[in-house]
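Starting off, we have a lone chain in the form predicted on its own, written out as structure tokens.
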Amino acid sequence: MIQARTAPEPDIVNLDELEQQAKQRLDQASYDFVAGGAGSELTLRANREAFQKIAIMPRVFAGIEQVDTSANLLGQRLSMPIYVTPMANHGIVHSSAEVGSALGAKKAGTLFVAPTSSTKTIEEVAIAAKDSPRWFQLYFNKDPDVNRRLLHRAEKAGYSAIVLTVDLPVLGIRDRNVRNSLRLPGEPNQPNAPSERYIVATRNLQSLMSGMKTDLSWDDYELTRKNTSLPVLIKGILSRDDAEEAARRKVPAIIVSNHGGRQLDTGFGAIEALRPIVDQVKGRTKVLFDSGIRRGTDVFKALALGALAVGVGRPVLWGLTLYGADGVAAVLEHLKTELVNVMHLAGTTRLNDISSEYIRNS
């Protein structure tokens, strides 16, 4: 008798090692979609660069039995002050997409960011993600029709709070999806815009973008606004005068991000951004991070310079790739499991403890 063959567990050294055997699995230009930045992918390698200059400083004596790693973000309760951030078309690394990394991240207790290039619906992922804490990431679309469609289905299917993305009017020129030709697996079709469910589109990234506001203004952050009930955050801020401006429209969080370095090239790392904008804002406006996260220690030096919580994007789709929604579990668990461990080492047993008192510039 021919027995079932039963899913591999997910083994997790580190995140990186994970991304080498997740790049095994996919074929090249899936691989690259995933993997690459803008142009030379500086400011991708300066992500990740600006988190080895600052250093964290052990505290001893401690007397430390228990860490708690629980988080408050915006109103839901989160095991970890991790979560997992925007990313388009979850799909083209496994065949779960959206909803294998939304019940992924139920699993792991903490929240979901769907995407609108997603793979799957909205009502899709928000079945997946049911009785778990859930946002819904907007790219503002030229026709404010679209714009209001969207609002209402996130608003329907129990999102809690929107992303609205402001870092991509134009799509970054991406050398390696130049290079490959990409096109995305499956259907020609986006399911979450512009139209009621589905957008005739041709697989071209380019010509899916084509429906953006190349022209976006604080007037389309505050006509979303208007549109919804929901709370709507912003994405992509780098700059304290861009943080200030979001204050004073008393934006309830900003996300201090550089796309992952996928955008503008020759940038610097996001995360030397973080303190300034924190300090320009003095708790006006809660301030979030992603970009360049691999790390437990990368996670408490953002939470150090006054992050209330991080996105993690690329080794989610990696634990997607090898193990569908369990390896995306598993990847927010280690991640949970690096903190804990520095918290430990750092002598901090609560998240609240964890300031700028415990790391260094190297």
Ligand SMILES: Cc1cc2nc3c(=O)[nH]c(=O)nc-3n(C[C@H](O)[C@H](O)[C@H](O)COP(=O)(O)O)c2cc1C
Contents of the next structure:
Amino acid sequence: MIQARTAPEPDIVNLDELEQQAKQRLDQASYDFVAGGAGSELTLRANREAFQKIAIMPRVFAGIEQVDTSANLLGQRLSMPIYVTPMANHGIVHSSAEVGSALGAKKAGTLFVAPTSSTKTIEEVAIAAKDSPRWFQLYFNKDPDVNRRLLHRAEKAGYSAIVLTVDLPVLGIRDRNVRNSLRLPGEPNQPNAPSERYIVATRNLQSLMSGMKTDLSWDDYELTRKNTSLPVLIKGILSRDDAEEAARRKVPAIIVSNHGGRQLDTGFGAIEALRPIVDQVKGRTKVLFDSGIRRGTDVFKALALGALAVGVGRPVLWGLTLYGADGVAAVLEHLKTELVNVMHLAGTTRLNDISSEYIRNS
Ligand SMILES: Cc1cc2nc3c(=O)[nH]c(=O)nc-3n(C[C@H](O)[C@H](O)[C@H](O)COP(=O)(O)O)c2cc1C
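Form predicted on its own done; form predicted in complex with the named molecule now:
Once more the chain from above appears, this time first in line as the rest of the complex follows.
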């Protein structure tokens, strides 16, 4: 774990270089926990490679003076169509943990999604994100009481949506964590856990799963919906059929994601799933995207393929590692600056202008 920032000002060339800088600051196990993927990490790599197969087709003489990246995400105004995706245990890279990340997102004018498996409590994160958009990500527990209490706490603390993650009925096999005998900081005390029945992380994180419901089904989605007045989104959909079912059940929004390549290996780049799903649901449910976003060009491509907004994962933790909350804000601002540049060069003024006309699949 790294405790405090040393560099005065975040200085970002690009997010890949930022990762290398963060790597220098972290011990191997912490770096690997964040950077790694499942199995042979083929899905992890495919997430990046798939973006390279999509080209941007610019238009000229677009007469653009100013580019506007402000977005409306389920009724909330954001400065950019980019948000912080839920990630477990930010405390592994910086002592400010999710509080630092939430402050960073607030500073950048965008949404923070707080994880169930968290170094800080739901309530601490809510205070950091006061007056700023925040959602709560739920890992569905086999004890219905645990779910009810988490949902109640999130609602009381002013979160405005629940993100139910569905691609983790069991934990992916992550060789790096096994090799490093990873133990998460603060264990066995996970502050969102109402009791020790819940999450106790150990060696290869397998017991993280001890409280979770492994036979998750659509009934659990409906149950979640019954237990909260907040909209319940689904994170981790890749197939058209699952997206169709979500649309049929009037799920307000789904997040196309392969969990950043941390779950099922030998999958495809998540961005490849986006267009077929957008075509399938035809606006009946909103579609968001995460997995592999590292550049403004990636954001542009995801929007062109029909995503309303994109989530960013690992780069946020690299920013947090190096500069705390300011680093998180800097990562988000950096992506926004790149997006503004791409939009200008491609000939688009507003997010609504970005369509499939601006991309080509090679
Ligand atoms: C360190 C780490 C922890 C994560 N923990 C969670 C989690 O607790 N819940 C969840 O829904 N997704 C989790 N994810 C997945 C992210 O929400 C997201 O799908 C993924 O990171 C996006 O890919 P990217 O890192 O390439 O941007 C985690 C990802 C990372 C890197």
